[in-house]
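Just the one chain here, laid out as structure tokens, in the form predicted on its own.
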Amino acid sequence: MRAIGYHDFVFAFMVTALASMPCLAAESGEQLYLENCAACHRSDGKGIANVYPALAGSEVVLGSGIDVALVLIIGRGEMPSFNGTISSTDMASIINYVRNAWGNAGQPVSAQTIESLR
């Protein structure tokens, strides 16, 4: 087993610091949203009328954060469950992006909260 050295410590510190920066989390959440959600809910969050619901102004999105997390974990209607394909950290990034994009204003949801719901 190798001893942890100074460079290991610095690397771990930098990764932790960068991951906690809001601008990086927002970009990550936006990118994850575009890769996993935008095909149905559109890049502008307006969805497709009578097919895929809008996320902009959505009561589910603007609620406590638990409801939207459960939708990602369990799925709903035509939307599949992302439980086995997206990590709790990535789910939190997507949720926090959606809860604060397109005029939405929601409190952050943590990866720990999502993990507790799984």
Contents of the next structure:
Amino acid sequence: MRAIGYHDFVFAFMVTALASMPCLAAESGEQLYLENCAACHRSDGKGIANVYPALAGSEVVLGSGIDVALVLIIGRGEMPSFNGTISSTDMASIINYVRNAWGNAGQPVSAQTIESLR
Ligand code: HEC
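Okay, that's the form predicted on its own, but what's the structure of the form predicted together with ligand HEC?
Let us now look at the entire complex, which starts with that chain.
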């Protein structure tokens, strides 16, 4: 066995540095949901009674996929529009997460579909 040398150290440093760069690690739908939606709809998707509707079991979430996309793009009532802040790729990730979390089961929606709705 050889001793740990300078190059091993440089290599380990570079791996750590690259792994911590956000641009190289696309966020998952779950992470994006927790950052953008869970403050109101809660991490368990149950919302808050009479204030923030549950997304678990929601017909809007489980419909064709267009309904939920339009809510995110246009906003609704007290809910802000995310048109200016979330990319189509990230919106698709969030939608596909909420359509399949908490017992929901919905077909995937593509970023192209979202893009065409904007
Ligand atoms: C500031 C609080 C808030 C945030 C943040 C928020 N929402 Fe909402 N959302 C609401 C409210 C309030 C409504 C009900 C609007 C109405 O019908 O008047 C709603 C409605 C919805 C609906 C329709 C549900 C139904 O069954 O009618 C969906 C789907 C939805 N939100 C998804 C999301 C997603 C996904 C995110 C994150 C990208 C998000 N919301 C972020 C407050 C919020």
